[in-house]
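The chain below stands alone and is given as structure tokens, in the form predicted alone.
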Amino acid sequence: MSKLSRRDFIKISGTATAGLAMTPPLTSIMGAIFGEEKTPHLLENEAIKTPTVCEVCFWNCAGWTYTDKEGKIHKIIGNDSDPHSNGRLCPRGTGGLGMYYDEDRLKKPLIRVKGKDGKQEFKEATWEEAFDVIIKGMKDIEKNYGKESMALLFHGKTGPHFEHLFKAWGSDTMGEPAGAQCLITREAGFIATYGAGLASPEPTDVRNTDCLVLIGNHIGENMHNGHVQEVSQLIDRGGTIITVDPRFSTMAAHSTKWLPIKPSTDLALLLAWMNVIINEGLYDKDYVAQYTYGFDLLKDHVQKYTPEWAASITTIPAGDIYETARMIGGASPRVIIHPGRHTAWYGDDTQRTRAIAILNAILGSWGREGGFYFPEKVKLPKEAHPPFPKPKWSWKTISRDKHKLAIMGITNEIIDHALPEYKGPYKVKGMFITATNPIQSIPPEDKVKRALQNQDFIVVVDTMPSEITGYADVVLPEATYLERLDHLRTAHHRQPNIALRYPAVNPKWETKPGWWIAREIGIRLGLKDFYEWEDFEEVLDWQLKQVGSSMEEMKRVGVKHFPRKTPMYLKDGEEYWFNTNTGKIELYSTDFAEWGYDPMPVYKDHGEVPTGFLRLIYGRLPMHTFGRTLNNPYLWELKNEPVLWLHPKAAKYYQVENGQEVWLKNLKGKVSSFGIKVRVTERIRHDSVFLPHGFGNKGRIFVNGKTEEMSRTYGRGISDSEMVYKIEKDPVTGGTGLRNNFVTILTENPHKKEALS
């Protein structure tokens, strides 16, 4: 076990705000307000304290924004009452005010003046002018194709405002990348097993566990704040951590055991672990007997999946598989096989997450201390409005005909129906896009561009320009989370709680909050009955009063806790009904069997890396969230130069030296637009490369009648989305696996040759 202390781990993973305090631009612009001498003076005598909920990432930590009397934001800190942050924000959260101060922000409504080729050729407009174009565009879509042909692609906390608008208007053609690429396969796998999903934050009882198993899950790099803090406590306690990852990640460096698995073979390892745990009697026998269905079927099923068989597939020695299986079984039931977050990988991902759910079940960890607790959330009443009109077709029509367990709109299906070659009845001919950049978030890039160019009308709502704004007919500048009001955070947790995001300052320039934009469009579309309020604060105050609070109280406390109504854990031997067909935890899925899917996970081979190529692995950095934070002036200073991880064997093969700039070419011949420097390291398998996600930005800003490159992010690094050419769709849910893509390395600038020729 690593001797790394909790404090050291927090520093390395980036959780401590000290790392951000050392950033030169932050200290200069903020006047070194993190210093011990100045902070008390500001807080006691000058600061105005406003509750907020961070939106630099989806963890949505609650905090406090401090402004001075002139209305300038000076600091953001965590709320001590918040279970997501425990009073401590990560560097991203503390640096969130960079989103507010970024001079590259969208400032005024823009209307396109020339063709849809990705170039940002606009004219500045008033909000009234922009709304007029939007209403005409949406009504033209309705007239020519039907309302359903206008699709909504969204992300973030303002997404629900536009969901409400679209449903009120009559379109339910919508989706978000976080579904098909991130959560949909995981949720379906757990629902099929336990009758319940996981949502966010995942109800893993890390602070009480004895053994944590991470499979391609980069805690400490993806900055899941609350979980990072609990993992640091686990490190302090000397708990067991097993990391399965082809890359020696931050967590792998501080694990009891690192298994550098061959990519695409994770399911083989999981099945082999089940083989050992069942055959050696390391499972929780009483728990399995009382709460599960299909154990004997599972026992027979895994007999062929021996560690020796798995070793030949995963490249992990059979001895290590036996050893780690016994470590896991020995910790039962205080053990967590972590379900992860970005779980769409290879095309059979619902079954892989089913295997994770099954393994947790036979270990007895579901509903047990040190395993998975039963979360609770506050149920807020919804504002009254007429029933939504029923569309003729929706996301369900274009998703569930192929994937019976699609639990939300699949963005790639929407893109497929937007392509010029699609000749079916469910055409997508208009898009309303908010807080997501499909060019980077919905690969393959070439297909997305063809779909965008085939649209009659596109609206983009965002705080920052990006590649997608170059395809919009209208661009609307949204206020940042520090300047706007949004829905209350009601995420489930150990104790039910609500958190308020309240605007700390007025919106800069001519930006507007998402709720205002959605309502104004709705009113102009004749949907006044769905907006029986003038200001969204009225809705929140009414909701709060229904649960025994008020806006006045929430402005004062930021986070309010409520008593639990049900136990957090199962009591030994108590009766419990799971929301499945059998009322048990289904090791053998009766739903899957009925629908024609494998009722228990079956390993399927995903092929080998082609000769001369490397598997493309992408991932997160602790300083950034996707591509949305890269231009943030404070977070940019923490990380502005991505590097490509390359094993020494591969470096020798390609004749590449450490620090050398290279370009990537995928199996289809596509060459990266920009280059990237190499980090030669043994922390990556020899058959793979690791590329930080979100870089390679081509976004431009529209300034004084002309377009300019974004001041910080343009052209830095390589976009992994640009290199993705193949998507493996999960047959059960439609989850879009992106990890079966391969690249080779070019050592000379191919674009320079093109320019010379």
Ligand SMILES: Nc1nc2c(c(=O)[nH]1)N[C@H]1C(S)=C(S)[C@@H](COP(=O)(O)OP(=O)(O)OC[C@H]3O[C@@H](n4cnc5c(=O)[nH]c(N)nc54)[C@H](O)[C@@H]3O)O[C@H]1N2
Second form
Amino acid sequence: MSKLSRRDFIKISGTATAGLAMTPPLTSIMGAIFGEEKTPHLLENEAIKTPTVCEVCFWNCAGWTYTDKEGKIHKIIGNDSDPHSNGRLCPRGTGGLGMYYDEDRLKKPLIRVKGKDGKQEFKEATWEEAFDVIIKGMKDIEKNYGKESMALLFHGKTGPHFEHLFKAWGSDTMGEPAGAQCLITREAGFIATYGAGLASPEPTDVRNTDCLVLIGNHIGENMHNGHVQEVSQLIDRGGTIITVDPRFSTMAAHSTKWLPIKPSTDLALLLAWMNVIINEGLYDKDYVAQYTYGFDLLKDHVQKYTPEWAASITTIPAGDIYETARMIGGASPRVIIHPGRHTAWYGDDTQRTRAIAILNAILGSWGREGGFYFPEKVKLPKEAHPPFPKPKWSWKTISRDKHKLAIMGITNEIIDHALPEYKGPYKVKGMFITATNPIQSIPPEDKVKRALQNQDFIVVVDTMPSEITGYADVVLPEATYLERLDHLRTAHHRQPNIALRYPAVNPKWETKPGWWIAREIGIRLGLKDFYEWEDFEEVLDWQLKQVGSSMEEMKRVGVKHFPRKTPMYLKDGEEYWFNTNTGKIELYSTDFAEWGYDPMPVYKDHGEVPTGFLRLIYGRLPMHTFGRTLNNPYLWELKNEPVLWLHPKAAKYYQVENGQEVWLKNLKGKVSSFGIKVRVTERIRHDSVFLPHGFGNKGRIFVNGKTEEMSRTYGRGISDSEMVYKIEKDPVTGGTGLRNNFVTILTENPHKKEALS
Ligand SMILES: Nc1nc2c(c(=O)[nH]1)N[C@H]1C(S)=C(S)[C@@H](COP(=O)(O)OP(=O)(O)OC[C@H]3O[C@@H](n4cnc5c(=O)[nH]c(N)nc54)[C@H](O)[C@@H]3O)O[C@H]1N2
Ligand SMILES: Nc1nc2c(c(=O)[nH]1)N[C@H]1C(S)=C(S)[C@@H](COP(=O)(O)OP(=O)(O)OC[C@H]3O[C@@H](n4cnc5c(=O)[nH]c(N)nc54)[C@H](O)[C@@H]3O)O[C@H]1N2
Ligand code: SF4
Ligand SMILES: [Mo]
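Switch over from the form predicted alone to the form predicted in complex with the named molecule, please.
Following is the full complex, with the preceding chain placed first.
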């Protein structure tokens, strides 16, 4: 196993002066902002310290912003008592102030004055004018189709303000890409097994584990902070790490064993591991006997899934499968088969994540130290309001009849119901879109665009002139997370805790916080009873008092801890009731049997890569969060040249050299809008390409005749969503597998040819 120092592995800033804050690009850009060569030094006693919760990604670390008397934010650092960050933000979090300082931000409300599709023309408007158009638009949808036909697409901490507005108004047609395109299948796999999902942060007890198995989970590039820190400590401790990934990821480089699996075949490996672990008696026998249901059925079920069988499917030698199975079994119960997070891969993703859940169960790791702990969170009372009206139909109506464990709104179902060819009773004809860019986050791009074009009315709330703003009738500029108050963070953890995001500065230009926008619309829709407060701070203050705290205390501490009410781990031999039909961990799912899904995971073949093509796989870059950070001046400086990973064999086949610019063409003949440089590397399998997600931004709007765009990132790199032409629907949840898409390489600029002919 290769050793590394933690410093090399994670560049998480330790204090105000260490880490990213001192890297040359950031200091020089800060200099540009402050008109000095270097970041101005803010003396501790001159600084105003305000608690914040980071929104650069959804790990939501708590930190402190340092502001001077003129109201300039100088830095953000982690809050020492925050379990999400342990006092250290990741580079993206430290660079979060670029979200605030970005001059390309939306500054005023905009109203469309002409044109749909591509050449948008907007005029700047007052909030009052924008609200007038919104109220008319929403009322027209209500009159023509019913309130339910106005859908809400959202993401992040601003989302709940608009969920409240929509529910109060009478529409529960909503969804977020963090479900169907992200973790819904994983949640379902664990719910079917343990009667409980994982949520965020995942309750993996990496801190105490002996063996961590990562299946396509690229921690280190996926920079979920506290998690990265614990994995980093595991590396320092010399723990066992097994990484299963067709790509030699950052984690693969630091693993005891890297298994370069043929993409889409992970379930075969998981079943073969179960085969060895059961047949060699490496499972936790007492735990299985006491807590699980269906072990004998599982034992029979996995007999055909031998390592030799799996080797022919996964291309991992049988010897490696035996060896890793024994490593995993030997560590039981201090072992974690990591559930992953973005698990929308191949369409049978609930079954794959269920296999992960089952494997953990037979190893006895659920509820055990070094496995999965039982997390706890603070339950805050909800503000009082009249009951929400009952809509005639909702996200459940369009998702749950098809997918029994559609536990949250399925964005793709909403898109399907918004298409012109949809003729049924549950039409979506208006959209309210906040803090999400469906052009990139709900692929296929072509389909989402057709759905958008078919809408009568679209409102977009964003901070940037991102791609989705071009499809709006009204664009509302939201203040960034550093300028606003949101709900308290109450995520569950080892110790229950709450964290406060408080505005460090007033909103710039004419931007406004989400709570204010939602409330103003609510009042104008006649929903005063649902807004018995004027400032959202009143709601937080009331909630805090109910749990024995106050705004005053939270402004001072940022994060507050509460005592646990229940044990963090199972005690040996203790009775425990799991929230399943049998009260046990269901290795055999009685629900799945009743609903007609495989009660135990069955391997299904996902087909081969067509000749001349490569499988399109994608993932995260450590310095960016999807497309949302790309234009951030600090983070853009750190990483602004995306590259396409290509194996030397494939490079030879396509006659491509390292560093050469190429374009992609998918199996349906669609070519990428932009080019990308190639990185020829043996770190990727020969049958796949790897694309960092979030690039290829095509957002450009015209405001009063002037172009507005995300000037740094516009036209850079290729968007994976643009290349995705089909999704594989997971039957259990409706989750949308994105990785059965194939591309080929073009060495000449296809757009140049078009222009010449
Ligand atoms: N093809 C493809 N699709 C994917 C994924 C993938 O890897 N590939 N990943 C999936 C996953 S795991 C997830 S979680 C989702 C993420 O999906 P999204 O959250 O939609 O991600 P982004 O593309 O970053 O879009 C964020 C949008 O919010 C805006 N924004 C940023 N901050 C704020 C704010 O504070 N307020 C407001 N109002 N707007 C803000 C940004 O300008 C941008 O327009 O995408 C999913 N979809
Ligand atoms: N820096 C940064 N960190 C982030 C985010 C971000 O935008 N930026 N987003 C956050 C969010 S919302 C999420 S959901 C997570 C997502 O991050 P994760 O859940 O960790 O991972 P994925 O995006 O599913 O997986 C990417 C990895 O899967 C590998 N892979 C591709 N196909 C296969 C396959 O068939 N089998 C196997 N075994 N591996 C395969 C790819 O090579 C790549 O290494 O990251 C989070 N962390
Ligand atoms: S992991 Fe980084 S970007 Fe995500 S919330 Fe924490 S500091 Fe912010
Ligand atoms: Mo995600």
